[in-house]
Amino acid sequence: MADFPPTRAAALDRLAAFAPRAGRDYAARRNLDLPGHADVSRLSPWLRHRLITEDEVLAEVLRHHSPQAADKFIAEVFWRTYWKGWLELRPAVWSQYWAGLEAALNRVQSEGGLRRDWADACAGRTGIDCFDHWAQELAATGYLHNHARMWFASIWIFTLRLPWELGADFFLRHLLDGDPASNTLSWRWVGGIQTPGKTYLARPDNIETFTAGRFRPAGLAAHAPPLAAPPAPGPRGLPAPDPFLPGPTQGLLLTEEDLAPDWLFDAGLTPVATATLLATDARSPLATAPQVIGWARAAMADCTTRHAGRLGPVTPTGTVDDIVTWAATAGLSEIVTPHIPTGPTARRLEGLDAALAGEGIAFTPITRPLDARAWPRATHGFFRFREAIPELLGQIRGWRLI
């Protein structure tokens, strides 16, 4: 974790080095994959727990360079936006992705040549230099470039012919910015099942351009054939947005899902008691990787320390009945959260509401208000949704388009 210290400080500090980087530099070599990584921000670990977020990062940019000048690294930070909103409206994929990877598990434990396969390429031992790297870089370390992972996910799937279900799980575990909407679906992109018919291929000659020479692989697969899939079902509507009313008995409910509470106490928040949830050990039916358990952990330490005045009485929880125990004890007429999106945190929390509810405790989820106006637009492929970006790049705080 050394590169990434678990705290708002150190985000804020990444984000000051970077901001007057992210224009042309970024755009001329943010597909390098270098040792060190100066070339991208490596800011998605606080990104992904929100101890900064996308509005802060754009609004910092945006005092930096124009909206033309940054596009590339202003269209990074919505992608992330993007793949959040695509899974809000189709949660059913995630449903998916949890059945094939059991169904994957599950042919590991009776095919022996699989077995060894998969053992061998997430240690690194698959003889394909490049990616061996890749594999025990990020088991070190937490993290991969973009460019990097895509390659991985190629050779993976194409090349070492491994259910991609095994390969996102394997970056779920090990990233320390794992995130179920930007993971399964990148992955499900490369295989040719996020935008059907699209794969992406893994080519030598790329990947020696693009780490400067120190790799060009032999071997790789020469053709990248679509997964076979189910369609994606069509999206569902969202709800509109609770909006959030200040009350003299309600209690704050933090996750690692969002770990910026300020808007919620700007706006009147006043918790009598907060609750703690960790699901980090959620993102898979295999361990996670204790450095990204103590990423999230040691993150979430950080949140309750900075605002330790405005919280009350923090409890950690870990289930549905903690927490139920936790409100009622605390006299709490209503839990106001972050809204919580769809992968392992809101899996765990499956029926709080009801649970809530049979004790007369209101749950109430409140969603940020540029997730608010983006998500409804994550219908179609990401250039639909590209479109609204001036737009919403007009409405964050900080920042006005001119």
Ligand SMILES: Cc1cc2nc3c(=O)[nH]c(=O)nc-3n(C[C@H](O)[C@H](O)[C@H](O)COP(=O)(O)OP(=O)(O)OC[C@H]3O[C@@H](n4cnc5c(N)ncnc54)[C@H](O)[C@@H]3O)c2cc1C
Given for the second form:
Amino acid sequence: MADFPPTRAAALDRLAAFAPRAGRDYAARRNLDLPGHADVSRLSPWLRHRLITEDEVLAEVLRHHSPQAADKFIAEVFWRTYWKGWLELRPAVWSQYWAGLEAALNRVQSEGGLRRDWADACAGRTGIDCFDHWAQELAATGYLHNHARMWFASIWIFTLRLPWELGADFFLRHLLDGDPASNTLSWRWVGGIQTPGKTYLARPDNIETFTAGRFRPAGLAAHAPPLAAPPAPGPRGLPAPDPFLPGPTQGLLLTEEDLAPDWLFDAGLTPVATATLLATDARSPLATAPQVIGWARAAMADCTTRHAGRLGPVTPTGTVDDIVTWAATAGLSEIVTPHIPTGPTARRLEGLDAALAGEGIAFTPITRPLDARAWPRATHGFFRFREAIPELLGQIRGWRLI
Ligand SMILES: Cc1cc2nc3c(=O)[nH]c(=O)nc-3n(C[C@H](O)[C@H](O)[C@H](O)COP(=O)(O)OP(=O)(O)OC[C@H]3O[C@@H](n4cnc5c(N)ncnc54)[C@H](O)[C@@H]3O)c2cc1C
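Can you return the structure of this protein in the form predicted in complex with the ligand rather than the form predicted alone?
Below is the entire complex, every chain and molecule, led by the chain shown above.
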């Protein structure tokens, strides 16, 4: 956690230091997994909780580089947007993952061999030195380089032959940037479920090259046959996003999904009261790592402290009932919240709109303009989505071509 102070100020410092290197340097060196990870931004914990937003990161990078020079970095940031949109269009895939995870955890209870192999993999005790190193690095720091995540997931699935859902869950419990869309869909991609038939095989020579000779594992699987899985449902139509309309008795609900309500204030939101809700413990049926829970809690505190003058009284809540009681007590007619995407927070808040409606209180999630434009484009693969990037970049406020 020392490398990722949970404040917006730290995110802005990291962005300022990294943006000059987000062009050709990043394109040339981003796949290297070296100690300290200086060749990548390591902005993901802040982006995931939106202590800093994708728009801000892209705008700052484009102050230093042309879109062509920063092409690789821009594409990576849009991978995040793409995965969010893809899952928003198919929320059933999150439910499928969760059901598969519960089934795998049941198997762990009854199959001693599986339980031992799973525990060894999570503890970094497999005897595969790189894999053990990454398991321990993840538990210690809450972060792994993208290439290490790919190799780790591939070895988990194809060499150790463990259920992929248990690996995705291990990541989600330990990553400071643990995200239901990027994580679930990346694990599905490695296993050949996301892009049917196309798997990712971790190769010893590739690991040796991109860890600068630190590792050359023996005994890795030489083949990566795609995992069997039901086909993904087709994309649903997203409802037209609600426009934000300021009103006199509005409250604000803040969750760990989006801690940047500034643009709502700019648009005229003046909440009479604010509630906070953290669902970090709901990222897994097992215990989420204390440092992940602590990070999200501190990030929320950073947000409410920075905006203290605009929030009204702030009330921590934990359940739908808490929120309904808070809203009724505060005399609210409407709760506004930055959109809560598919995942643990949305699951915790299932039934909230109906419960509020019963009290005559409106519930209005507001989708950010960039997400509203981008998500409906995530109907197919990334390469089709990518065609929209120039148009999406054009929408980002503050962007100037230099
Ligand atoms: C198996 C697996 C699991 C993953 N789980 C997560 C997760 O839970 N949360 C998460 O944020 N990312 C996840 N990723 C994507 C990626 O590994 C991380 O976003 C990235 O490593 C974060 O480090 P960075 O900020 O230094 O990235 P940079 O290379 O500096 O990229 C800048 C930003 O772009 C976004 N980004 C970069 N690469 C990707 C990618 N492949 N997919 C989606 N967004 C990307 C991130 O927001 C990142 O902060 C996963 C990838 C794999 C292969």
